[in-house]
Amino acid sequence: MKIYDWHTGPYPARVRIALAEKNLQSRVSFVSVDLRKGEHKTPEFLAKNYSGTLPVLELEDGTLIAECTAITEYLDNLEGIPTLTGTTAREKGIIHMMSKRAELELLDAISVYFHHATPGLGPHVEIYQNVEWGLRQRDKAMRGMQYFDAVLKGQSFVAGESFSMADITVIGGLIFADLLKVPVPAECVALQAWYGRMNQRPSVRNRIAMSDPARISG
């Protein structure tokens, strides 16, 4: 399998950790797409990924899997019991409510607040920028973390008692957070608690070593 990425990238540190956590990463290879030349929207990746965005699975025969949640749905039920994605109906409902609240609410959010109020990528990718509208969506991820820091006053984990794909996609919104220095309020003790423990799992820990240069081509 390969992996076509960026090895800082938020979106992207989901599939590594999800890849991590299922002790795959001997199997794949990773492709880098260069993030800061534009090298997403070209149309070389676009023919790979219509929505011009990371990371994308390509699979041995030659199938391309984008999205984090399709992708991570797709690592979880490839060999074994899936341990981020739910077992039982319940929660498999509940794991993907909880990843997609985590997108629209923080993560998706902060990217828009890069793309649109921040330099970004730069003149060449950005070529549309609204900065009010990017303000406005830095405001939603921050009450995104209160949200989330709600949760976690009353559970170990974003959606429920055990570690899944819901708390990978919020420790994506906290790694951009992180990058364009967007703090976690200071009143949200839980979350902040939660994110210190989180960032002591090896899979977190050690996303961005995963990709070392005997390994990555492109």
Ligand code: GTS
Second form
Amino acid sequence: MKIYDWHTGPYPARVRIALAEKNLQSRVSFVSVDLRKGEHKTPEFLAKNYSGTLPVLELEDGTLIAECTAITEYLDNLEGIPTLTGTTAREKGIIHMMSKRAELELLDAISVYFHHATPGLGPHVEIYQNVEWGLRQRDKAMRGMQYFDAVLKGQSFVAGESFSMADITVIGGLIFADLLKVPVPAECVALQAWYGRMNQRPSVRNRIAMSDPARISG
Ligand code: GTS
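Let's compare: the form predicted on its own is above, so bring in the form predicted together with the named molecule.
In what comes next, the whole complex appears, and the chain from above leads the way.
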């Protein structure tokens, strides 16, 4: 399998974390797509993913799967023993809901802030920017952090008592926030403690090295 990837990108990081959690790293190779050069908006890449975003998973038979949630579900079900997306109907429902909520209220909001209210990927890629919209989305993401802090006051993980895809999505949001220096509010003690624990997981700690070996040796 191939993964079209960008080694510092928060969304591709979600898939690399999932791969490591599933111990599937050896089954994929990474193809780097340079976002800053706009390689994800070329006709060749748009033919792989209509949305022009990373990551994309390409199977041996050429099937293309975009969207982190869809890729994670595919990987999680490969061996028939899902560990990240739930086994019972209830678990699946809660994990999907919390992961979607993490996208809507945190990760996607930070991404809009990046593309609209910062230089983003540069003038070549950011052809329309609306700073006010971007700043509103940053504030939305900070409210999202407060929401997840409240959730994590009452349970060990984002979707209950086990690590899941929903944790990975919130991790993606906080990776993006870190990159943009958007602080986790000081009062979000439970969210910060959880993030500290998440950063101790090898899948999270080694997420960049997995697709960019040059960075570890260099
Ligand atoms: N909903 C998509 C998913 O979940 O896969 C969003 C993917 C996404 O926005 N990916 C970013 C991207 O391609 C990659 S990164 O910002 O994390 O590096 N952004 C480029 C763009 O022009 O939007």
